[in-house]
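In the block that follows, a single chain appears as structure tokens, in the form predicted on its own.
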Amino acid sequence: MAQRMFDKVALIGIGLIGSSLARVIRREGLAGEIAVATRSPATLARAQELRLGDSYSTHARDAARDADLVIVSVPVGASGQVAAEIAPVLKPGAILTDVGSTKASVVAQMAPHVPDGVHFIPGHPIAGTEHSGPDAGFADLFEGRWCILTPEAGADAQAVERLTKFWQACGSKVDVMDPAHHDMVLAIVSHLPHIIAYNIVGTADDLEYASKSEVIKYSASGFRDFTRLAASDPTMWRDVCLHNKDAILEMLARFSEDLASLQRMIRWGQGDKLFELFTRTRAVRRSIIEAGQDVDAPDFGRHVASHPERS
């Protein structure tokens, strides 16, 4: 077990993030107190019936006072509110981050209440899964996964450092760049493949010709494995096209085209270069599973990962 990193962290949402780092926090001794807030009386019940937390309130303001470190969790388009109903309570020297997968909508939204003497770091922990809500949640979420800080210039060195450890001692890698280049990169590597997925689920969901009965039947692996991403929570994923839109676009206009050119490809059976191009990206499967960001399971690892009940 880690040594206490904070006397009281404040976890603003308690959904698959939320509820996961409730779980590591309090397996690993991270914090000598976990107040839990969200606006849903439903969820919160929830929340406490699993004691994912030692204090409880539908007031973000209530859970971020006196906190060390308050960790929002919520739609990337609720950050605003939040950073400006938590701003008079929060203290000198506490950290302020996030977890949402945009970042510089993020910033824009949270920076300008951020009262001066609290360092704000926003971030983003790559990890989750198709599932949400309190009961999604497990401590080993963010075990050998990235947690990307997109700190402003001029950040506190030791606040971002200690943030820094806070994620590693939650299992996760960490590393620092560009809110900027932050949703360009999530862009192609997240948000893009989502929206395909949805689109994809939703052309297959429209068919005519197949009913829905036979879709679902005889699913085989890939139209299966676009409905795991498919399932990921709507509103989550409606807040992040609309503040992810410009890096979103750019990387649908770039699919685009290289989707023209593989219809071309099998249009007029070129062979070899379908090849050429199954090819090189199968090499790039094998480089994700290299660096340990998956294992090599047929089933992508789901039912062989750090999570088994889930399978």
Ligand code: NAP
The other form holds:
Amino acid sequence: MAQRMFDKVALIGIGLIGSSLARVIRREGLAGEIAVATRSPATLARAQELRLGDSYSTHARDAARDADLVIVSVPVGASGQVAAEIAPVLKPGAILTDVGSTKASVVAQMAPHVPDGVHFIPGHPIAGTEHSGPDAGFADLFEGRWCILTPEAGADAQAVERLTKFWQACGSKVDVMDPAHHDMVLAIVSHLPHIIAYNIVGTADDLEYASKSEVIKYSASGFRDFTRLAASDPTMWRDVCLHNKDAILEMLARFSEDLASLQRMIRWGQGDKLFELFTRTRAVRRSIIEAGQDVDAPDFGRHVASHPERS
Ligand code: NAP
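Given the form predicted on its own, corresponding form predicted in complex with this ligand:
The next block holds the full complex; its first chain is the one shown before.
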């Protein structure tokens, strides 16, 4: 067990990410008190049944009051409204962070509300599953995964160091970068794959000549791997698309050009070029396994990687 790092941690939002944080904070003893806030009574009641916190409220302000660390884990489109609500009660010297999948938009929405003396250090754990809500979380979610922090230039170095140590205690490795760079990198490694998955699953669902039952019956030939991503939370992904628009459109333009080139290789029977591309992409998969970001199992190791306690 690590040692206590904060007297009071406020978790605003208690879905997959917030509840995973609650579980790992509790397991590692990182906080004297965990205050949970979520907007709906139903989610709050479930969080309470799961004993995710020490105090509970449907008002973010109640949880944030007197907290030394406030972690906002709501869809990125709601982060400005949450920041406005909690700003008046934030304690001087407190660290305010988030876990949103886009960063420039979150900074633009939250920073104007942050009072002087509060350290605002946005963050994004690169860890998740296609499930949502307080039942979906698990303490090992962040184990061995990266967390990216995007502090403003001139941010308090000690506060950044404290938050870095916190994420390390949750099992993560930590990188620091600027929000615009984060958004461009995540557009290719996360946002585009989800958009492609949503698109291909939508296309298959629209097909007239393959019945739905055939699509499902024969899905093991490749299709099912896209359906995991395409089952991700619609609210979260609507917000990601709307809040990282420029970077996503830039990556989609490149993707479309490359797809046109691949289409030409197929049309003109350019087997050598196809073989060369597919060999290059296979090496990328090997690098991911070597970097410990997936395991070389036929099901992509997901049962092992994302739910070790259930394997
Ligand atoms: P989730 O499981 O759907 O939970 C969302 C939480 O936010 C719930 O507590 C929900 O409250 C609350 N919420 C939803 N809409 C809200 C609104 N308009 N105003 C205030 N609160 C609202 O979501 P999650 O997967 O934990 O994602 C949370 C954040 O983490 C998102 O910004 C996402 O981009 C980021 N993230 C997600 C993943 C992933 O794989 N899922 C990975 C990394 C980062 P109620 O249930 O009470 O309505």
